[in-house]
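Next up: just one chain, as structure tokens, the form predicted alone.
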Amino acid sequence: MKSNHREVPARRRLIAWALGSTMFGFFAWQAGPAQAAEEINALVWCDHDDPNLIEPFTRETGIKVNLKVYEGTGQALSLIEQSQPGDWDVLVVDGIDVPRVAAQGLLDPLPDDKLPLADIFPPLLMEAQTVKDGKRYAISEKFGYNSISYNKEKVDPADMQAMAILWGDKYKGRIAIYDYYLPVIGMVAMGLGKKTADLTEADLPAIRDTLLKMKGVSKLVGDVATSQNAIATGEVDILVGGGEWVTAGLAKDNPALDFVLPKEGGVLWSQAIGIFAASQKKDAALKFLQYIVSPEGQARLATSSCYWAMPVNTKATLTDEQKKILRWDDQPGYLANSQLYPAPSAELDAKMQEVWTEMLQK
């Protein structure tokens, strides 16, 4: 099986996580036949990996859920091809991945009238990805942006609100770069006066005149644990591609860490829960994915151990002192300034992968 041709090994976006596999004891389990009822296996991203999050389900409901982290879609396919049909009930998946995963017929279409979709965000629902023919295949439960973390003891945030000032000398050397390049190509190409979802071969040159400039006054090109710890410790003081899903879950430590939107916008990421079609256990499924999207199972995934994000559902049961951390009430203005990933043909794409370790290399 391939990899997704959207994702780079060992450089994920947000379910790349090699900083939760070792402080949040991710569990190796591997799927087999099909055991108890009250038992249902899903493979997720590592915010379900948390006991504040699964337990109360499962005091509720007597239904166990037996969890299975992986690292970016084209592992999970991987997964699924090596597993028997049945074995797996649950699948938590990139939004922009829900197509091409329901493409191959791996998922069930879900009942609407069974879903809160009048409490979701309404460009959450995302339904060009997660509905096809009248059919909903995934329904969206968290949400976020990658911009720019930073500093804001050591940067002028007003510096922050125009994304040339990656690119240029003022902070040379105090920059990181996230290592995922779909986010960070689309944050250059907005910062550039470009659509992500309208990007072709011609703006590769610009781009990558941009990208190697960005790298030129940066300190280093890391992944999650890496770029994180930077900005964490003060090695740098910038973070290109960060967004609340690195500084909500340290504000509590470390409140001069911050992240904004620039007047160009973010790049929006969004994961999605749907269930198998093979699954012989569709009505536990169910109840596990609606306790997901209801209010109290939403704060919980917002607040997961491994990364803090924003919720899908807008009654969301977080307290005011988490809301105000994930900045709820700006919400509205960051969804009308942000546009999705791009979201290459295999051809764009790997032009796109050629700029980019170029832009590694140099």
Contents of the next structure:
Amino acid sequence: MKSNHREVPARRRLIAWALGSTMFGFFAWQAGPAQAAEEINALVWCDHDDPNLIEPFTRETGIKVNLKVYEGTGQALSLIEQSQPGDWDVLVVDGIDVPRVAAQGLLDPLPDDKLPLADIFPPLLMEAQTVKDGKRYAISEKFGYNSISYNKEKVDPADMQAMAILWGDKYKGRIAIYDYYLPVIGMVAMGLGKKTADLTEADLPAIRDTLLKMKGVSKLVGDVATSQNAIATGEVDILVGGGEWVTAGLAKDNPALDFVLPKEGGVLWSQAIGIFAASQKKDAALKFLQYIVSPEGQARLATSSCYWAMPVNTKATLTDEQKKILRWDDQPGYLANSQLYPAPSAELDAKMQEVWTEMLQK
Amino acid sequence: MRGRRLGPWPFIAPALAYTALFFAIPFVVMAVVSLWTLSGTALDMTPGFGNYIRFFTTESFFKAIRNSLEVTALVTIVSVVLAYPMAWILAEKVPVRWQRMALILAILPFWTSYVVRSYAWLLVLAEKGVINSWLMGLGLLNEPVQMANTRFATVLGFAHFFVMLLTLTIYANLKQLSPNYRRAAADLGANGIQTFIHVILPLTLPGIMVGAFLTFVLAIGDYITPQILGGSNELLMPQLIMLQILRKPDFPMASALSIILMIVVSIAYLACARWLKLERA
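Mind sharing the form predicted in complex with its partner chain? What's above is the form predicted alone.
Then the entire complex follows, led off by the chain already shown.
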């Protein structure tokens, strides 16, 4: 009984404290939007979820950016389908999926005269993907390569010049494969002398056989975090499908990690940004898009905490050290020697996934 | 009077509504969607069993359920074998005043994030991880063995979690047993081992079965552990389901796979329920 008497005031204090905290939280929350006059909602990749990228924009414009990070265009399309028109203002999407998203009428045409098109690396304008009937529906914002990441202290860099090393026996058990079928199938196709843009179902048997050989000599197939972790911890020495997006962010801690485009080239990936057709805040969304492709926004996006990759703007304000890590000077040669992700029809895409599933299960 | 006329319905209604809203209706929707097909990028809503036929005729798809059953069975057996002695020690050997503290220590791993715990295991099991370094330091290994990104790692990650769960269920069962059972067995001349095999173990089997069933259900539907620790070197059902929706939203195929997974879980439940009923009879 005695202890109960003691508990009552303590409980009251606790309740008072909880109520006080709640009220404080409520008013603090109320005060938040007052500082940012406008808010936009953006469906993005994880590299945008970095205060170092978003906060300078909010400070400068007063526009608060609410971010929803997703993985895979399929997931983004599901999220959009489950939302009301106007819920989202900005979309970041895989460069090769821009036609697919634009065909669904989800994106608004962008004003060319308000974009720094002259400063963009010409191959990254990707007009075949981003422009339809003379209207530009998205603009590339970041790019890189699915090629070979490796530990230069553990493997001979000369060996990394030819794709065939990835399915040979020399580095058996020391290879990881990035678990995304499109770029890796693209790499294998390039290694077999095929063009990623021309792939058909008839090419799949040879690709399948090579994938199975590669699986046979690999140690693991992993998503971004797993494969990055594997090469960073020395679990493997080579990552198929890796590139600057894997090694650049780790270079400071582990300078032995590097990436290269073999002589057959690499698969060029890009991400693009656009504005939703149903957005009610198109002016604010355009301001954000302009910030992202500006020299400052590009440097911040390129070196985002989630992953590093090349900015599309040639005037990005990167430091010399950052440019060196990203192999800025090699870009003209790399761009010339790279091919886009395969962009299969829905039917071919399903076949490719089946081949990939078979490889995973072997 | 009015309340009496309504009988128990006012009390049951919230639970029924909850089950209907969050289980029955979504389940029916999923079952219907599983009969559609994704044709190109368009949904073909003509009902059919195309997705199910594709599952049973595509070896790499069918293998996923086999992998799932093998891994889950292994996890359940390992967890029971490890949890029973732990629960026994907690219930019988730890002084009563320390039991609460021991239980808290036993469930401490629950307090850390599931994802963080899986990545921690990945680092522990890596070639340069704690275990390999230790074994090589002791001279027991000349070169590191691959433990991370294997089925072994997946089973270990699961077992770490489920041993705790099973320990709790078996511990609760052991604590409910009257000491008179043991006294009666001793009076009849049984030694410790005989008492355990013929008295204690049968009486605690319902607790083991309930815990094992929970382990089975939770493990077979888990995506995180095999994805992080298994290294995608083999696909389990949840991974195969995710593969269907990550790039192209093939919800019909993903729904069909989910229904198949639910059927497997239901069979396990029915087997468990039947066994418990038989046991009670």
